[in-house]
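Take a look at this single chain in structure tokens; it is the form predicted on its own.
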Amino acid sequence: MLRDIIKKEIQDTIMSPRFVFTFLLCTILILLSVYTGINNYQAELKEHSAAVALNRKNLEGQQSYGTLAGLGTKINRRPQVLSTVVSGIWEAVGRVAVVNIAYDPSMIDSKYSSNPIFAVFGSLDLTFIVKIVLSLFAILFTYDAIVGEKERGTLKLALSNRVPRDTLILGKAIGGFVSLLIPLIIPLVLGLLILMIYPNISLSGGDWLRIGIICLLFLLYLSVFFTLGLFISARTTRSSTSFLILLFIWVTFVTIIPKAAVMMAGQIKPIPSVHKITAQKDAYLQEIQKEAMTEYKKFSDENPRPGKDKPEERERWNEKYKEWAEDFQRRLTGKIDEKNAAIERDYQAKMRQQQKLAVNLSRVSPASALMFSTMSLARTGVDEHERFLNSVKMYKPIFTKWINEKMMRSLNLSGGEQPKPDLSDMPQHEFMPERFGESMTRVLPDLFLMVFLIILFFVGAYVSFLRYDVR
């Protein structure tokens, strides 16, 4: 009997106009999102290669280590291959970090800054389609699953044939959910096949595992709204009322709660503006520059430079000055790095508290849970951005130590030509993407939340239907 109910539910749904419309729209959107994601990734990959080559050319073209220290080096973020599926925030937070001896590195040159029109419309990826489009279709498939049959009289007729209520609700749930998955699974499989065979797209076994978990999260997210629709349909007496309630809940889950969570976190855990932090760093840099002028004047007064008629004493003075300058430069840059690190550490601690509060508040919404979990798995979220920026900040003192040593050793106090920089021993920035286990640690709370909501809504629908008045 259960099998017949499931079969009938699938047949009725597939033959309906809303299923045909859902299937066509989802096929177009999903294939378009995969194609767009592949093109964006390949364009980002070409830009990354060109930017790395240009940065190397600029470094090699510097006339001295002094100009190289002022210019610094650019660390270009390599695009993530899974951004073809989940674009995340990386298009908005910057692609390049400048590392020099003076300023604390930060991310610049985002896709939105180079072309602001992208910020207006945003990106089209699979997460957006599932979060917005398919969750709405889940409501359209279920808002009249129970109450609609009551209004048409078919529910009373079915139960008059001694069909157990628990079997009927279970059959309708399984059949309806299978029908909902068809517009997702078929185009999704086609999209992943395109991703697999497309040239210059290389996915490792770990990447496919991450894609598999992302697809599982898609199914769980749709299950939340599907079971919610069954629950509301079994608690109302009119299909129009059921639809309005579900639409209100959808708007609350998808748009209101995430935005309200960020606003509340900003009020509860305020943080200073970026401009204020930058002003503090600039003010301290000016103090250091004044201190450098004072120390240089003191050294010059205590160690007057011999004249040209005393070449041996002048040579000894030059060596002494180089040693003093190297030590002094090391101490100054150490002070700058230490002060900037203290300011940044305080700012980052407050920002992490605010972010953690916003995330925890917004996780009440399954839409937020889907966004955070898929971005973590695709390594295009906030955590991966912070990991990359922290790796650049850890690289800065290494680069600073190298350039200071080179700059001091290449000083030519006789006024001759400065040697051109030798980049053969220049330290290189290294970044290790987050491991799968670390990503799953953050994904599990969102996964468990969705499973909990599915069980809660289905049990509510099951119990409500057992007591439902079909007259």
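Throughout, rigid core stands for the largest set of C-alpha atoms superposing within 1.5 Å between the two forms. Positions refer to the first chain, counted from 1. Everything numeric here is computed off the predicted structure, so don't read it as measured data. What changes on going to the form predicted together with its partner chain:
Each of Y41, Q348, F248, E319 but one sits over 12 positions from any hinge; the one at the hinge between the rigid parts between these two forms is Q348. Rotation of the smaller rigid segment with respect to the larger between these two forms, from C-alpha superposition: 42°.
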The other form holds:
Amino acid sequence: MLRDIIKKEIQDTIMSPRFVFTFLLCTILILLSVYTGINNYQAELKEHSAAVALNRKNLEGQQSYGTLAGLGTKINRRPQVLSTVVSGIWEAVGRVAVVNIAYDPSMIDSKYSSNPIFAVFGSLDLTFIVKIVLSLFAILFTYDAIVGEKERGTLKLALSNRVPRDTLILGKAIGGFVSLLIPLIIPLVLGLLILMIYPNISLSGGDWLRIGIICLLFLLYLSVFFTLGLFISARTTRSSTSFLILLFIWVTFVTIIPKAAVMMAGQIKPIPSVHKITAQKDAYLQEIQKEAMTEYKKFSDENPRPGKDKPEERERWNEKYKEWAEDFQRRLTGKIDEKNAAIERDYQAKMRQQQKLAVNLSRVSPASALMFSTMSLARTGVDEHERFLNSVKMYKPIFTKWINEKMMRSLNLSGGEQPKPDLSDMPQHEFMPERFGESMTRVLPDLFLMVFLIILFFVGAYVSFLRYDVR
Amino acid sequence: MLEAKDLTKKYEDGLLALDHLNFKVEPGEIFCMFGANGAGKTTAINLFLGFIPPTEGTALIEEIDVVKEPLKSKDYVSFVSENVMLYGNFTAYQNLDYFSKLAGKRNLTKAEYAHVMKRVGLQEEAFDMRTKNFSKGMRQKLGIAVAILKDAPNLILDEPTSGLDPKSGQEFLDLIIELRDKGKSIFISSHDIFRAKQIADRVGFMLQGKLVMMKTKKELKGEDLNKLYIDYMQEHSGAE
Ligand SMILES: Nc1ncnc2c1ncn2[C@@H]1O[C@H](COP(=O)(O)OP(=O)(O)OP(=O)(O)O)[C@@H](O)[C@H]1O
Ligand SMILES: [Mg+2]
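Show the form predicted together with its partner chain, please, because up to now only the form predicted on its own has appeared in this conversation.
Up next: the whole complex, starting with the chain shown before.
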């Protein structure tokens, strides 16, 4: 009986026009996205090696350690091979960090900044297609699963037989799911096959493991919408109502919750504005200036400047004043730097808190959960970006130390020509991409959330159907 | 055998759609229930099939209480609904095959399906056609074919002749008589007094949820059922 229902459900769907339409569109979109993903990756790879070579040449061309110190070295981030399926935020954040003795390093030169049209449309990666297009298909396949059969009258006819309702809903769920998977799995496997046999794309075993889990997440994500569709279709009496409700929930999940989460996080955990930070710094500066005045007054009170008639004492006083002033100056700058650093740290900490809150709030939506988890797995997300930036920040003092030593030595050598920089012992920036276990710890909550939603919606559909008015 | 004992249905909105309905349909008997639109015929059928719970009373199929043993009772009844709808993407064959399997008839051959479809008067070209292109009458015939294939001892038909052309209507009557002669209990709700009169062993008139009159074939002999019905209805609706 269950088998008959499953078979019928699959046959019924496969023979429907929407199946053909979905299958075609899925195939086109998935293959297109894998293809563009591969192309982008290869272009990035080329650009990357060109940029690395250029940087090397630039460094070697420097005449002295002094100019090298000012120019600094450029750290080019290696493109991620899994950006072919999940482009993540890597197109929006910079690809290059300049490390020199002057500034705090930051990432510049993103793909979006070099060609803003990319920013307008975003990339057509596989995650996007699954998140937007396929989830809509999942709804399209299920919005009338129950209510449609009621409207057609086939539910009554079926239930005039010895058919337990739980068998019927189970059969419909399994059959419907299988027929949703067909137009998804076939092009997906084709896409992965292309990825596998494409020259110059080498995927390690670890990468395949990650891809496997990304695919699992895709599946779970679509199951969420599938069971949701089943649930709503078992709670409505008209398929048009069911479709509208589902569309509304879909819009809420896919666009509203993520945006609202960011806004809410901004309200709950506000970060001070740039103006405020500047004002804070200025206020401290004024405070310090006032302090300087009083300290100076104190000094001059305790050490009255001898009159013009005592040149020797006056000379000594000048010496003493110079010493005091230098020391005082150093202390003040130290204080200011410390304060500024503290303000900056505080700002960063608050920003991170806000980000974290925004991420966690938005995770209620399976669409966000999908985004974050696949980005974690593809290592193209915020966390990997931060890890990279941190590695660059950690590299900066190493580089600075090296270049300073070199400069000192070349100064000591001084006299005639400055020596040409020798790069052979220049410390290199190193970055270890995140290991699988660490990525997974961030993926698990999203995975569990989706599983939870699937169970919730399925139980909802099941219970609703047992009491569904079939007339 | 179909039996209603004080069967009563009051909808959530307070409407008393069925008021202490009592009747029995014996094996080898055709019972025709007449009544104006909204009289409560479909409500009674929905109660027999367990689609809605009764407010009071019981519906029995082969002496099985349909509330207590909903699944078991369905083994003994075939149902043709008012407006038969099928899986539009399926052909007539596929529809028959699916519903027969649900009915527990798993080993039917294509020839048997074809035979039954012929018997209900479906033209042969339609056997392999997708039913979304079927007319109402064609769907009705296929619905009857589904019921025949189930081969249950009881048959419930809700306005079965409503979409049929005169020839098909006559063929349908012959079919019903054949089934009755095989000993099935047949309950038909209908407006079609002219046709129903030819086959009914017993008729009942329903008015606002009440079975107000019941007559056997013998009692009806020589009477003009049509006139009787209209007179009766006028009389009673006038009285209220
Ligand atoms: N779910 C419901 N809730 C409230 N009232 C209902 C419901 N279903 C039917 N009714 C009412 O019950 C009464 C009987 O309806 P029913 O469908 O049984 O009539 P019927 O005799 O089959 O009519 P027809 O000849 O038009 O098919 C009608 O007044 C109808 O409005
Ligand atoms: Mg009716």
